[in-house]
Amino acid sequence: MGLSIMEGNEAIARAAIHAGCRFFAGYPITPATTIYQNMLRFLPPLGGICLQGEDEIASIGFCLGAAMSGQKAMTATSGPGISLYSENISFAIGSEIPLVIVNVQRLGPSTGSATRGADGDVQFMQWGNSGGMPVIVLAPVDVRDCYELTVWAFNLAERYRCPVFLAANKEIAMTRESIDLAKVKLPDLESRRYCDENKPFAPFEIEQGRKAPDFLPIGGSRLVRQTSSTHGEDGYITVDTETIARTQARLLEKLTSTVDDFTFFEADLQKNAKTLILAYGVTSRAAKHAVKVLRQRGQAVSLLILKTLWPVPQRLLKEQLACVDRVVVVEMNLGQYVREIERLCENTQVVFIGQMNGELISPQQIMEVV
């Protein structure tokens, strides 16, 4: 495919197919519905399966079942659906089930405004599971990112056997842009590692030097146990405190200790700049324009665009924050990720620009604050 015009949701669907996704289940919800519509178009000719569940709870449940049988699976929804996904997100974390979840964010709370974008789910994606375990959340800026980061989302879900969120936004997902898919730089595809057929299988046994257990599919030729309860390496429920503590620590450590391996970002740094603008998602586009104009006016300013939101890329942030006197954090919400920046700052002033009224933050608003 050469140069094309497509919206972010179509790019996500096409990237999922490229990554090997052959199972999709979802429930129609603006502004994520066109992902479902595109998967309905792409999957059947490839022998894949695309289902509409009776609701969001059923849809993510279908995906977990498909993933446990060995499929690469994806679902897509928006804020109200993410709320309904919560219990099964916890299941996927605790039972190490790979899954890609696309959250095309819209203005909340609750039903909110279905046709207005926002980034109000940032904290909920991280903390919307019982137990407070970490998840991976990637945030695209444009249609190219939608394609590239979706492939990465599948790789990371397979590598670490965990749910991975793609935190899109209505404005990115439903805006049509030009893209040459042949020129998008993509990683080699990854798949979960299967257990050696000559070895006994313990579903949650971890080999030395690895972060996630080997895999065998439910419904195959060998016995596989799966549970949502606290369990040992053999997959049986346990109340042994040492075993439970060891598992909880590993679920935490397997992502927080490796975040540098999947810290995606753009940095446009200017020598001697004392102000850093930090943004993510669609707001990054306004920030880019603001930086361009400010520099034309003779003002030194740097820009950092985060594309990995969770786990927090602390090393990157500390390095960049140490170089400036002031950081201006721009978000399409009333202040969510800025809390992480404040936590990491020692001598750097933090200034927040945010709004959640259904309108995009403009370059002019950023320039006025800077």
Contents of the next structure:
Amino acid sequence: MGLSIMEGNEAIARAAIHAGCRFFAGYPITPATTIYQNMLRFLPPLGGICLQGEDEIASIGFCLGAAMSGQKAMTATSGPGISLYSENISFAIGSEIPLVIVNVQRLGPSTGSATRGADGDVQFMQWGNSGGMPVIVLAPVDVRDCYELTVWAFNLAERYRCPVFLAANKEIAMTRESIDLAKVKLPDLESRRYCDENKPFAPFEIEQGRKAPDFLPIGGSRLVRQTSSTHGEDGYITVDTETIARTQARLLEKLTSTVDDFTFFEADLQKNAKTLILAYGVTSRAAKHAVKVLRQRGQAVSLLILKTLWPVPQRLLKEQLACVDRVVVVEMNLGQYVREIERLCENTQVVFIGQMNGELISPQQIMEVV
Amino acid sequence: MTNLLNKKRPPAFCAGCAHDRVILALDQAFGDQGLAGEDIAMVSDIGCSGLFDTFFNTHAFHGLHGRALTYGTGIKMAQPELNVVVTMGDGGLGIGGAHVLSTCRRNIDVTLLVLNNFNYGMTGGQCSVTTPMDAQVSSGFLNRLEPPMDICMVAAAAGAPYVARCSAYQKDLALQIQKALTYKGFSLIDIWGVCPGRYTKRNPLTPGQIKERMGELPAADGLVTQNQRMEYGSHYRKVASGLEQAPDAVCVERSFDPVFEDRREVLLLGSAGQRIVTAGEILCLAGMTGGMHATQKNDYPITVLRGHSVSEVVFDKEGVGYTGLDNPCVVIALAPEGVNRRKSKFAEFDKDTVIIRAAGIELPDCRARVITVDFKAHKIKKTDWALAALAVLARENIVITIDMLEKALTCRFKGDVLAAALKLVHTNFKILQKRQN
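Coords for the form predicted in complex with its partner chain, given the form predicted on its own:
The next block holds the full complex; its first chain is the one shown before.
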């Protein structure tokens, strides 16, 4: 057994290569830059492409073109870049383009603090694009999660043909950490399903029982149409209200009905515990520490670390929330995901701990409230 | 000659629109080259030019306003054999200006057809970046304040190797398009035409007048001599093919028993140029040789050559939970910048905390045990103080041993650098015995 040391951003880049990513484009921005720099080290020697766009809009645009040409593509930025990605994110959602988007969150609003961490984009990643359709957001806790969840992000992007966010944080992405690479648990790799060569191809046709259309690449031997406009199965603009309604319902349902299949979490539950601490991202580490100390002091307390933030894993949350009198939601912002918890609680009291000053929430702060 | 026009979706532009002529010329250019639909990707922008992809039986990609060149670039890099044609109006030219300039400079093998009709047709005839100052448009007086842009001059200045200005009405338009398509590199054609739906109602414009006005501008008829160079994609692949694969992550085997069992925290306080971050990493590696998990958090200003440099290292056998510092067992204080950055923490240090201080560095009041080392007296360069301090730390046997430190250096460095580092650490381990409280 041996240990390696790397920051979260390097783990994300290495995992992307493992997942089969051969196209990356990004624009330098602290604290996401080292993902781009690692991809630039890894990709070109493998025959892959790593580009630096003239801005974030170009970077995600390159990725969308490459993704529709058959590549597994990834881009990485921070809050200000996600703002510029917005219109292209809704394009990827509505036109079912697989893409992994890493958001290494930093303290906002706006330019904010480039070298300070926060989890301030948690609602923004879900709702910061036009149309109001669901997206997948995975939140790593440590370097090992950066590795594992990045591979999952590619799998889910391929499976459901959608953008998948990795909601990292400066405090994970730029913190170096030891990792036992032999213990990393990686899933089998998935790829978007290609249309059978004996079947006629329509770019947005859905086979019975399938969640996403079969794929063919732009540049292949059969013609492919992609469009950001409201489209029918043939990829041409449509005004047919039934077709439009059917597609919109499917875009919603393909992720909300399947979230149980990709609900990642860690539950450390204690019998008789009346209080559940709920955390995600780097804050989970302080929560874990707090739980350990509280138990040493004889206090019963449960912990739920959520790693799939969107779509909200309602089944898991309702189950866990029903078992306790009180849930303490801890997050590195002034109250974002707690809204989702509040709406799922029937008789459970919701207590919120938040902080947005560029510092980590400490175990002491959590223990004081619990 | 093949015909790639989509018979199920004939062009649907206003009667008299110049776009119809460009579609026919483009199809003729495709045919003259013997291209099949699957050899071509049509990438279209927003507005009437955004309909172009639907009129052809080719691969098609219709995206956001102004961003067509970005999709085209991604497609071309992923599918180098494909002929990528981007259509964009004078509107897309304005909103996507950064992409136009960058594509000119990049010189990727994509052809951009600018369908220039001097206004935003689809939204009601507002002014664009090419609207003449004397035109009557739906933007009121605003176009009278800004002169039109000559995209050919701009593209050539930005590095485009092929720039041509054409009229939609000139007889050899298909030939002009074909020349641009076959150019190996970025080619741009600025195609002037009328928009009968929105523009020419209030601004009469005949093919003759278009020709006349074009004649008043500097000529742009294809090759831009000074911008000839290797195409981006080919160049990229050529350079990339000579690159060596990046190494796997270094793996540190457990070689020693750890000197502690619980969680330990170390705080390194220095200034830019003192190799604080590198020392923090070496410290992590040293702990890892004892089977400890480690985290390292760094804090330094964006002006990396000036100011504080702080590194926080945490060890824990089971894996580090909270990565912040609660109660460091060791503080290495090598510069006032770093000490100032964490000065509020000193009051919290208890008597079990050891501070390894460079002689002359003032510390805030605290109860910690202080070891002062006169690095200067030992003729140790300031850039080596952090590593020398690790040797002092190893002597104390609180967190790491000298064996761990030496092993860590062999993981991190090679050759002369390694030899120098080992010598520094080994010498200092022996000579830095003098303790002052």
